[in-house]
Structures are given as structure tokens and as C-alpha cells.
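First comes one chain, alone, set out as C-alpha cells in the form predicted on its own.
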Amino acid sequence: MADQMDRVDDLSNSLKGARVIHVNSTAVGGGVAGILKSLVPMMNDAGTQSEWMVVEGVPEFFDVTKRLHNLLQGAEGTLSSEEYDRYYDHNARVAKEIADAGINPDVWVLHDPQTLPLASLFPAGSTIIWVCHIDTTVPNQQVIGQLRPLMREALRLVFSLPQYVVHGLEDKRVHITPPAIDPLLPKNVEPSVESVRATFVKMGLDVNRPVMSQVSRFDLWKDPWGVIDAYRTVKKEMPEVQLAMLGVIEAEDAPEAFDVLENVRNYAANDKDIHLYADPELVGQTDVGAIQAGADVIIQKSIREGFGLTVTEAMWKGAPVIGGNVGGIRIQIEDEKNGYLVDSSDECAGRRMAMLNDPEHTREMGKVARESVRQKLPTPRLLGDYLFAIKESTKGALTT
């Protein structure tokens, strides 16, 4: 950790009156929100000038977002040219308000395909850096082709892991960034046993009987179906079991959220034992927290992932996870040692079995789940690489 600290003075050292711009697609909810509202207070702490735009978006300009997310994660389909166009002008937009305002920052962030289009609509000479937080491995070639020299025009390129550098980019500068949590946010701090059993009291869950537990949007690639299949398997053999899935619905630019929600909750077939949680009215950040600290299993069920913060958030909490064999989750569950990774609904369903009839096991593997998180994934680590990436992208333009 002094290591990290140390690079971080003296990078930020090197950027002294530097201004940056982070661009993403919404305020709260989802995991680049959550990276952006601790890093930007953290960029302007170690003295460079930071700042955070969300791009404004209507409904029809979100669903067309999300369909391209899809698709670069590698769902089948096309993109047609009037929905590129929608996409494509209402950045252009954007772009003409912001020269309009005179905003001209030392160094603009991109984050994700939403704002992907703005690399291509700032003055020439901007300098720009677009950051991938999505698992590109196996990406829908339709879509990369048109997406494809939209990322070409930004100056480098951050992905999370190095398989998902998009083919065709690698004379591009790269920079492999993982995200990382920040452990002093609400949802983060370690939650009393009390303020955990009043939690489940609140949220409908009794406190004497098993719960387990996915904390993640109500999302295609999330496969809470695959969830709800492996808790009936499990219910067969311990008809006590609770499951509880929390996807709060709080990002505009993730319009299906609501139609998966409506699906799976048709899907739980009025199971009182499964418990639905969506409203950010009625479920804040710290309850989040005290799912994730007190449930007796946590899940994170994906067929995709860019990376899984959700992982990491309850990994953190000493909570070992049973995690989808795919993306960023490979790279902080190590299997049958700080958690498992699993393949389909019916291994997931053993996992879970074992880890609830093996409590101390399961309580051994959360204490090195913890310390992987604490080596692996602290948060001045990705200050760090987001301010070299900065400082790379700004070599001889910056007075130090």
C-alpha cells in the first residue's frame, strides 16, 4: 500500500494544474458511477483538477445504448443505421453544447460506448482517453466493425482485463486498468451484527433461516434465472433457504432492467421465500452492505462480466463468492480458495449446499477473500493507473 501511495505523489506530481474531465452516461447506479464518485474527489486530492460530466440522454437514446453494451458483449443481432444515427448524433449534440459552454479540459476520460462517439467530435487535438468497463472477448462483429474506428480516434484506450483489447486495436495504446472499490463508502464499511439483523428484519427476511443472497442489476448477462435455478435445487434438500436478489433500478441507461425484473419475477412463480428488490426507495446503500455481510452465501451468477465490483464489495465483507467461470470474476476468485467459480445452475446449487453445511469452512474462505481484496484490488492502486494513463496521454503538453 505505501508503494501505491508513493506512486500516486508522484504521478500527481507531475500533473500539478492539470484539468480532467470524466464523461459517463449517468449519476448513480451501476458500477462506473460508483468508480467515478470516489475517484474524482480522490484525482482532486492528490492535486490534479478533476472533474465529472454526465451526458444527458432521452429513453430513445438509452436503448440504443444498451443494445450496443449487448452486442460488444457479444449477443447476436445488428444495429441498424438509424439507430447508429440516433446514437451517433445525439453525442453529436452533446459535443456542440459543450464547445458552446468553452470547455476545454487538458485531458477528457470517456467511459464506455455511450460516450464512444465524442472521441470523433471533440476539436482536433483534444486529447482523449476512452475507458472499456465492458467483457469485449467475444464481441458481436456487426457492431465492432462500426464501433471500431469511433475507438480509433481516441489518443489511448483502458480495458479491464487484456483479453478484452477489441481485435484490430493492439497498435493503439493500451492501458489495462482492473476498477477497485473504495472501502470507506457506505455500502463498503463493515456493518454491525445488529444493524445486519435489522436489515433482514426491514427487508422481509427472517433472521433464523438461511439466506442467499445476489446483489446485481436485474441484467440478461447477470442470469438471475440460472439463480432462481440453482436456489430450487437447493430448496429441495433445505426447504428453510431464503433468496434474496437485490438490483436497484436506479441507472437511466439501463431501460430493459424493468422487463427483466417483470420477467423473473413471473419466473418465481409467487415463491414467498424469493425476495425481489429493485425500488432505491426502499432498499439504500447500507442495506446493500448488510445483504452482502450477512447472507450466508452471496452469488454473482454472470455469463458475462466486465469485471463484477459486486464480487469484490462482498469478498471485502469476508463473504466467499460462488461466481459465472467468465470475464473479471476469473481474476478475483481463485477456485476452492477464497470462492468458487461455476459453469451452470447445478454446480452452483453443490457450492452453495456445501458452503451451507460447512459454515467454518465457508467463514475460512471469506477471511482470505477479504485479505485478496486487500492486496489485490485497493483503490490507491487505481488512482494510480487512471493518473499514469493521464500523465502518458499528456507527455511534453503539461508544464511540471
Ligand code: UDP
The other form holds:
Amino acid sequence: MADQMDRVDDLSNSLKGARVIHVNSTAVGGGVAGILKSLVPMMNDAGTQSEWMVVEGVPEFFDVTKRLHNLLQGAEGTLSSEEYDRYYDHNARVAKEIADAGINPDVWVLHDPQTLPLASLFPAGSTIIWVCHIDTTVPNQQVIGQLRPLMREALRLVFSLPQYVVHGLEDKRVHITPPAIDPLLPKNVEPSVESVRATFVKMGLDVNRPVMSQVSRFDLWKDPWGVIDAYRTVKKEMPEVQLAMLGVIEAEDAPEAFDVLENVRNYAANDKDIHLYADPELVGQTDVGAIQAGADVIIQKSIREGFGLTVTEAMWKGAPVIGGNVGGIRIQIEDEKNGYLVDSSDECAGRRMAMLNDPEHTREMGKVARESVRQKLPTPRLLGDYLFAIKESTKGALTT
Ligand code: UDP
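Pass me the form predicted in complex with this ligand as well; I've looked at the form predicted on its own already.
The complete assembly is shown below, putting the previous chain first.
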């Protein structure tokens, strides 16, 4: 940690006063907004003049960008030329508004595919970093063919893991930066037993019966159906078990969430012990933290996962997570040491059962989980990684 702080100090010295603007497409909901909420103030503390700009969208734009997101994560299908036009045209309007307002920072940091076309729309000579937060291990080739030229417009490219680096981009431009959680956010501060209890009661959970939980947007890649399947298998042996699925719908750029929620609600088929939460008025950030800290078993059964901050958050609270054996979850969970990696709902159910039956072992594993977050994913490392990418981009020597 001391090394990380020294690195931040060194980098800050050379970036004093640098004007940086981060751009993404939602102020709330999901991992990217969560990261920016902490990262931008930290970058200001480090001496840069950083801001966060949210690109306003319209449903027709977000319908396309959500599909793009799915295709980049490997979904089948294509986008029509009319859909690409909608994507580019919306970004062109945004670029024009920015130009008209005379906004011209030293460095732009664009996040995720929603904002990528801006890389080719800002004035020549702009310094641009593009950050990809999603799992692009096996992207849809048609979409990659369309987006690769845009990625090449950025001076620096940031991916969460080496295997996500899109084929055909020059290595020397690429940075690998897994995200990190902010331990000082209200949802990450260890809650008291009383507040955990109060949250459970408020959310209609029986505090005297075991609770399994997945905290994740209602999204096809998070496999909410698989979570319910595994719960049902456990329920056969442990009828008292309850399932709490938190997927508060806030992010404007994720329009599918309502459909997925509806589908999951049908799949839950009026089971009184399956609790679905999506209303931001009812579930706040401290409730998320309380569930992560207080549930008997935390699951993150994703079938694709750029990183999975929810896994880090739960591990930080001493929960050994049962996670899908994919993407960013793999670098966080060491199977059978600080959690479990699973490839199917049956395997997930088996691990849940074992954890519920042996709370002592689960607690011990939870301590290892918390320690691994402390060692591997401290916040100063994330800050240092971004400052480093910004410093490298401002050298301007790597343009092709
Ligand atoms: N989250 C939340 N409320 C919810 C579900 C998720 O606040 O009901 C937060 C969660 O705590 C995490 C973020 O949303 O900080 C999700 O990040 P992650 O990297 O796990 O997934 P993403 O949504 O970015 O795919």
C-alpha cells in the first residue's frame, strides 16, 4: 500500500493542474458510475482538475448501445446500418454540443462503447483515452469490425484484464487496469449487526432463516434464472431458505432491465421466499451493503463479467462468494480458498448447501476473502493506474 501511495505521489507531481474530463452515459447504477463517483474526487485530491460528464441519451440510443454491449460480450446477431447511424449520430450531436460550449480539456477519458465514437469526433490533436469495462474475450466479430477503427482513434486504451484486449490493437497503447472498490463509501463500510437486522426486516426477510443473495442488475449476463435454479435445488433440502435478489434499476443506459425483471418475476412463480428488489426508493446503498454483509451466502452467478465489483464488495465484508467461473470473477475468487468458482446451477447449489451447513468454515473463508481484497485491490492502485495512463497519453509520442 505504501508503494502505491508513493506511485500516486510521483504521478501527481507531473500532472498538477491537468484538466481531465471523464465521460460515460449514466450517473447512477452499475459499476462504472460507482467507480467514477470515487475516482474523480480522488483524481482532484491528487492535483488534477478532473470532472465527470454524463452523456444524455434517448431510449433509441440506449437500445442500440445495450445491444452493442451484449454483442461485444459475445451475443449472436448484428446491428443494422440504421442502428449504427443512430449510434454515431447521437455521439456526433454530443460532440457538437461540447464543441459549441468550448470545452477542451487536456485529456478526455471515455468510458465504454456508448461514448467511443467521440474519439473520432473531437478535434484533431485531442488526447483521448478509451476505457472498456466489459468482457470482450469473445466479441461478436461484426461489431468488432465496426468499432476497432474507433478504438484506434484513442491514444490509450484501458481494459480490465489482458484477455479482453481486442485483437488488432497495438500493445503499446494498452493498459490493463482492473477496477477497485472504495472502502469509504457508505455501502462498503462494515455495518452494525443492528443495521443489518433492520435492513432485513425492512426488506421483508425473516432474520431467523438463512438468506442467499445475488446483488446485480437484472441482466442476462448475470444469469438471474440460474440463481433461482440453484436456490430451488437447495430449497429441496433446506425448505426454510430465502433468496434475495437486488437489482435496483437506475441506470438509464440499461433499458433491458425491466424486461429481464419481468421475466425473472414470472420465473420465480409467486414463490414467497424469492424476493426481488428493483425500486431505488426502497433499496438504498447502505441496504446493499447490509445484504452483502448479512446474507448467509452471496452469489454472483454471471456467465460473462467484465470485473464484478459486487464480488469485491461482498468479499470486503467477509463473505466468501460463489461466483460464475468467468472473466473478472476468476481473478478475484481463488476456488475453495476465499470463495467458490462454479460452472453450473447444480454446482452453485452444492456449494451453497455446503456453506449453509458449515457456517464456521464459511466464516474462516470469509476472513481470507477480506484479506485478499485488502492485498490485491486497493483503491490507490486504481488511482495510480489512471494517473499513469493519463501521463502516458499526454506524452503524445505514441500516435500512429
Ligand atoms: N448495485 C447496487 N444496487 C443493486 C445492484 C448493484 O448498488 O441493486 C451496485 C453494486 O453494489 C456494484 C455495482 O452496482 O457497485 C455493479 O457493479 P458490477 O461491476 O458488479 O457490475 P456492472 O453492473 O457494472 O455490470
